[in-house]
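This document starts with one chain, in the form predicted alone, laid out as structure tokens.
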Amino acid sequence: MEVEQLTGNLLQGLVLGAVYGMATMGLSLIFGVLRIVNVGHGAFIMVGAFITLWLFNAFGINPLLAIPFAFMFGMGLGLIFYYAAIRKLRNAPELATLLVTFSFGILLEEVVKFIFGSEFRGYNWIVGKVNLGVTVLPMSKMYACFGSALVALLLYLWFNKTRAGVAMRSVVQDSEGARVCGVNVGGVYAFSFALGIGLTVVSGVMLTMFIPVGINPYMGGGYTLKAFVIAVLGGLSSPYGAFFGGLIFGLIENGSYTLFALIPGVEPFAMTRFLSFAMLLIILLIKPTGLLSTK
């Protein structure tokens, strides 16, 4: 029977691990080219699920097409964060970037509070169950893996076969080559920028699809440790190693869990909350460019 639980455990990991990885890649995109670490990663996240749950509860629109209208919606607020603050703090000090996307962290969450309230809310999408014979998915959950399997493909595809991919592949080389070679080295920080917080807030979407519950303004903070883990994990600087991190992630969270739910006395979702940051620790001690990186 455990050994049935933990396959199932593991699948459902799997699963998740995909979302957990599309969530990730707009940390790594922010951080491989404009070599900034979003801390107020878990806001944008959040930003996300309430326009789900707005957009469903108030319109009927289910959390597919909703993930058009956050990804806009996160573009956007990338590019107003850019220009206010980012542009302005390019070659200031780290702590300087990082005191400032914690501050937008805080900010979105102050907001969403103000508009919303504090209580937690969700909503119910029903769209039926796939038997995977250990254990029984909702539609709703492989609808948030799949999509962000897509959407790790598209912009793994928008990276190596359009001009604009390959422009940030060069300012991430070598800014100044790039600057010489004709290339808008500030524009592509700016959509880098605003792509990665798009990405972030869609990550919101789809964690919706699996989690629908618990949907709050302060529900950030758990994904971004998470994040910072799956970061390292792939490689600090690569979305597509992000999300192979994210899958690895998802089955060492779902599979610890049952094993640690086979000791007395040890409460499972505290340990692995313990054992994050004890990945976190140890790979950063191992590899500090991440497990997954090519450096």
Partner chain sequence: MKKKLIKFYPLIPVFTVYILLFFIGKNVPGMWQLVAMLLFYCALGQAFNIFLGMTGYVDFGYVAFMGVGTYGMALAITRLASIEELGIGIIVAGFALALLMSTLLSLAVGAVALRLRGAYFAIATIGVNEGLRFLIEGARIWNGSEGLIFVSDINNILGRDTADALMTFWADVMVLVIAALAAVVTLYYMRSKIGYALTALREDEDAAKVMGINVTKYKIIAFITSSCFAGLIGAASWALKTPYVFPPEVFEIQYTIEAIIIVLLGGAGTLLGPVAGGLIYGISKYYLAVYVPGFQLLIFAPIIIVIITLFPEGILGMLKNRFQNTGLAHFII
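Previous: the form predicted alone; requested now: the form predicted in complex with the partner chain:
Since only the chain itself is given, any partners or molecules it might have are not part of what comes next.
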């Protein structure tokens, strides 16, 4: 019985993990290319959630169709923020970029609060359920999972098969070298930041497909912290590393919750969070290039 419950939970964890992974790819991409930690990451996820909510509730638009819209919106947002501030902070100390990206987050939260208010909202998209043997999942969650995997795959192909993608990778590896080889490094920075934000906003759509309730302007904070752990699992500067980091994180989160619940005298929810941050520290100290790297 308990074993069955655990496998069920693990499976759920894997499905959620794919979404988590996707929700971290933008963070890793931006760090990989620009060496900037987007501390306002979660707020961009929140924006994606509100886009989905608004399109669904106001126009009845299918959340899947919200994806391209969220992506374009995110890219635009990214470009605005890049040219408004990030570009001038290219060589600024960590401190400045951390504070500015955090302020982006606050700004978005407050604007969304101004427009939509701060109460918790949700939407109700009914597309049936699917029986996976050990557990039953709503179809919407499966869409979120496969949608995320598809985005990850597309990004992978784009990085490896297109000229622009290869140019971007060369900047990640060695920005000076890339500049010498004629890559327009400034353009790559702007585009990467925009793409990173676009992906993050899209992940907000995926996350609401998974959890269509609890949408409010301040929902992002928790995701920022999770994304840090996931990004570190995946090596911080690799978007696909982040995707697999998300899968691992989803498994650990759901698995350990089930296990901690068996221990008397502890609060399983808090212990799960504790475990994830303990993991973050251990990995940063013993293998800062991430679990998956061979280096």
